[in-house]
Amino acid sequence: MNFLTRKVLELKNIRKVYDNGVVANDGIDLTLNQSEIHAIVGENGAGKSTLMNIVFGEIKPTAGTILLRGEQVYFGSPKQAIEKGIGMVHQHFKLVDSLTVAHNIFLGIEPKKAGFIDKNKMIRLTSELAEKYKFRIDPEALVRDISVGEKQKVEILKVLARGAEILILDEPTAVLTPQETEELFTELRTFKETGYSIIFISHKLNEVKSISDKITVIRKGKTLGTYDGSELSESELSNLMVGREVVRSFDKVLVEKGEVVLDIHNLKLVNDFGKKKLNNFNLSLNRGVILGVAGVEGNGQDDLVKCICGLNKEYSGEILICNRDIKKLGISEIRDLGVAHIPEDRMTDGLH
């Protein structure tokens, strides 16, 4: 479907200045046009998650204004942002774990019957909803067991469920594998041709190249320049955000293999329904290698880690790091063998 290109949101010599000096936002400007996918780029610190959450009602501007659609505007909650056709989906997932997909899409706006929630109909709107967009996600199930991926759908589909027009999405691959990432581009692009407005915040730029029709470079807070997703190399836009030349590539250095750190002979773990997740799973590793473990999401790679890692001791067969049976170590002592774990969900899993 083809659209007229129109201006949809401008912003207009923006400005934000905390209370304790610092100047996150110096006179920037931005036009997002119909049907676009607009991204902004710039290194952490260079003031995008502030312009958004100005934008999203979330911080107040020291300056500047704010047009959305021909009209000037001023949102002084988010609530009023949305009311206004504009919805974030934030970094960091806003969710309540112990809440379904269902609940969690339309909190606060819950379909009643009879003076209560109608949780029939709230699970067949999330099922329709989910259909629209070509979504694959289980309406019932509780967030706390889903994936990240799942997780970023639904926040999407919490903020289209409330009628916005104009998606911020703050760096939505950060947490998301490959896979993931290239199954939500090919939805933004279904939203891109459907009248969506989208701004998509990120300093991965081999994604940025590949998803954006206008890029926005700041640094330090200051707009450098809007450009056509194909006018700049990836070079070009790096230099752009950094203010300097960025070296790209690295020689690889020939490390010799040492002794091996980590065994693991016929791991097996089921779940509480008998299911395996593991079977006579092996691997070796040895110091100074980099091992790579591939596979479909939900496949055990993440009930591998935890089994490393002492998370989960449910399991059958030996772990050795660095010649010790990890099974009856606490984590505490797991670590001191010299094992890190950063997890996949860096908020839920990564703070405990």
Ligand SMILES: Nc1ncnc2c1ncn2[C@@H]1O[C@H](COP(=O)(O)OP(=O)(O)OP(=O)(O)O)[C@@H](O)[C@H]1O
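Positions refer to the first chain, counted from 1. Superpose the two forms; the largest set of C-alphas matching within 1.5 Å is the rigid core. The structure presented is a predicted model; accordingly, all values stated were derived computationally and were not measured. What changes on going to the form predicted in complex with this ligand:
The rigid-core alignment places the CA of Arg324 2 Å or more apart between the two forms. Residue displacement note: Lys12 has its CA displaced by under 2 Å between the two forms (rigid core superposed).
The Cα position of Asp138 differs by less than 2 Å between the two forms after fitting on the rigid core.
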Contents of the next structure:
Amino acid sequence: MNFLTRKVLELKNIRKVYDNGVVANDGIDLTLNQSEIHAIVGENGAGKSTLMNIVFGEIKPTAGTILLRGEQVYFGSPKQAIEKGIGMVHQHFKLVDSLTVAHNIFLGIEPKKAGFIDKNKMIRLTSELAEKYKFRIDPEALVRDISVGEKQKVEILKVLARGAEILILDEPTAVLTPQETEELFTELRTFKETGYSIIFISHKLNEVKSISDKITVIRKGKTLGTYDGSELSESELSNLMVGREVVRSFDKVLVEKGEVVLDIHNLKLVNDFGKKKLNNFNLSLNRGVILGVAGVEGNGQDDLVKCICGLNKEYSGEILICNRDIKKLGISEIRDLGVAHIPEDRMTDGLH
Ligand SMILES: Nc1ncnc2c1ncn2[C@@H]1O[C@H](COP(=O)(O)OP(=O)(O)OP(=O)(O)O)[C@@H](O)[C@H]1O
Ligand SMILES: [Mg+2]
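Could you please show the structure of the form predicted in complex with this ligand, as a counterpart to the form predicted on its own just displayed?
So here's everything in the complex, that chain up top.
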């Protein structure tokens, strides 16, 4: 059967104006076909998450039409979207750390026996689901003890356990190692072959090109177009996303390396459960140097930034800025030493 000709989801002229006047979606059109992996790309703030939250019933659109298998639908809540077979895995996971993998998957729809949660059945159903989709996961492990990649599998299985046929994945690879990303892509291809339809948001254009059948480009809340996965090169895509030629190479100016301005010795940080978040981290930064810290999201970089800015002082070890131990300093004194911080999420953390 040729799935590709069947439209499963059509978004027509979707508009969203938030209460603060921000026009996040300004007439977006998108068509998702059966058994298709469809990427949505766009710069930060282009309106991708807003659009997906509208499809998932989390946000009400200001205007526009959603057709599901040809029929107009209104979703007042995610519950209604789930009932119609739409599942979403958010940019930030929504799991309960203290519960098992199996319980997270069946949270709210737990199988019961004599009025009590049937744990054995939950574990068995989880194993069956995992086996069906070739997911490697321990149903009895506590979510707080599993890796970020495994947490994502739990989120996906949670959506599948609720009968989703359309999967929306918002930035699924941001938190994954390259190996985990490969594993996810293999899983997505399996879903596709089984007849699932997938919307996939990503900033990583090489990944988008390798996995997608279709790519829709969004800029400033507007659809620029939908293209075949192989139709445009990475640089053509990024030029479309930002609306001008993207310069990909810079001339490095040679700068004389100055004195050490940031010195971190044996930085250690543990979470509430005693799990290590930073373990003997050392770093030294000289004046005039740009230092990159590379790592997959969730591996401590966020905590590192909080410690350097004085937002978290629960660490052991030492952070010296211009030779001063910042543990003894207030946030404004640290700022006076010349430290500034542009947070990842400016909406929630932008006031520090
Ligand atoms: N709850 C909200 N209230 C007001 N404005 C919002 C809200 N959520 C998002 N916005 C704004 O709407 C615009 C679109 O945001 P959205 O999160 O949809 O973008 P995005 O394409 O998903 O970005 P990113 O790539 O950073 O995830 C941005 O200007 C954002 O600041
Ligand atoms: Mg987003």
